[in-house]
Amino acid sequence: MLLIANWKMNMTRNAITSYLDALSGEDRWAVWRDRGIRFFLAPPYPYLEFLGDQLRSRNLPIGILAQNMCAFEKGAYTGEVSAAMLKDLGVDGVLLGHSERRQYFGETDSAVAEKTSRALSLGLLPVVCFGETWEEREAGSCSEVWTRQVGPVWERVVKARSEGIGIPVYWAYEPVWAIGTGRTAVLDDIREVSRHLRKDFGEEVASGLLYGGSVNDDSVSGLCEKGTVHGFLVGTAFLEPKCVLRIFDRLFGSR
């Protein structure tokens, strides 16, 4: 089970320090880790190194994901950050294709595929986001959207596998209509996604399915089904450390 806190464009050094202070001293982190539960924080770029230092100083078994990266290896790409730079900072992986990147910054399916290939080649864990808008859902085109977004990425993953790269890839289903709206998909919706991924791309994709979209401590229990949901990508709720602990306790118990 994998859980990710996507901080988006939030937090400062003082806020991060307070956040980690609230999580420190909880011996249950080691218990959860030993159960195979992995927790990642995805901070804004300026705080990747600071967060890593703070986690190490507290001996917290929490990983770090970047929120994005460049598809190119290096060069004259002002404002971009490469996979090699993230690796150099000790980052564990990267979120790719988040709906906000697609919507506000014009990120394409082919760009997400290229980024995934680059991440795998550098040993970074990719978490690839996909999902439909409300209009696409109303039009009955969900499955076409899922295939269009996942397909090009999966081709790159297959190629990486043929080259001996076995790093797992996670696929975060985040219906755009549920992000930040308070509306949440129900378990039947996620089962449909899982069935579609299994049919079109095979068991590996389905077995790496995460859910994201207005996840909170009220909704999370009803969305967790063994064999269907393998983790959660959480935004607003995971900006509050007390909510992190409540959700973990609800899913896994305090001990």
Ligand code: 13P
Second form
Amino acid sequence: MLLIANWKMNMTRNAITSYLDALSGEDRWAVWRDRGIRFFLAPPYPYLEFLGDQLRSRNLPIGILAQNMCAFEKGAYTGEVSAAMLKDLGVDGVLLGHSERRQYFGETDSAVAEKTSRALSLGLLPVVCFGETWEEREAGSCSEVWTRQVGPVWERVVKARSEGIGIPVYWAYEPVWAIGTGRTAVLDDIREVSRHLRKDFGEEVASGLLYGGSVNDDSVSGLCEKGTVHGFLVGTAFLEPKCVLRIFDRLFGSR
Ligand code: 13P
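Following the display of the form predicted on its own, present the structure of the form predicted in complex with this ligand.
First the chain shown before, then all remaining chains and molecules of the complex.
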């Protein structure tokens, strides 16, 4: 089970310090880690290193993901950040193809595929986001959208597997209409995504399925089904450390 806090373009060093202070008050992090529950924070680029130092000094078993990276290896790409730089900072993995990157920064399916290849070749754990807009859902074209977004990435993953790269890939179903809207998908929607991924791409993809979109402490239990949902990608609710603790308690509470 994987939980990811996507902080998006939020937080400052002070805010991160208070956030980690609040998480440090919880004594079950090591217990959860030992049960195979992995928690990642995804801060903006400038805070990756600071966050790493803070987590280490507090001995918190929490990983770090970047929110994006460049598809190119290195060179004259002003404003970009390479996979090698993320690796150099001790980052564990990277969110790729988030709908906000597709929507506001023109990120294409093929760019997401390139980035996934690059991440895998450098040993970064890729979390690939996909999901339909409300219009696409209304038009009944969800499954085409899922296949169009996941397909080119999966081809690259298959190639990486043939080259002996075994790093897992996670696939975050984040319907655009559910992101930051307070409207979540229901478990039946996620089951349909899971079935579709299994049919088109096989068990490996289905077994890495995460869900994101207005997950909070009220909705999370109803979205959880063993064998279908392998984790959550959370924006708004995970800006609040109290909410992180409430969600962990709901999902894994028993001591
Ligand atoms: P919200 O949890 O704010 O809907 O954001 C979801 C998301 O985009 C996570 O990547």
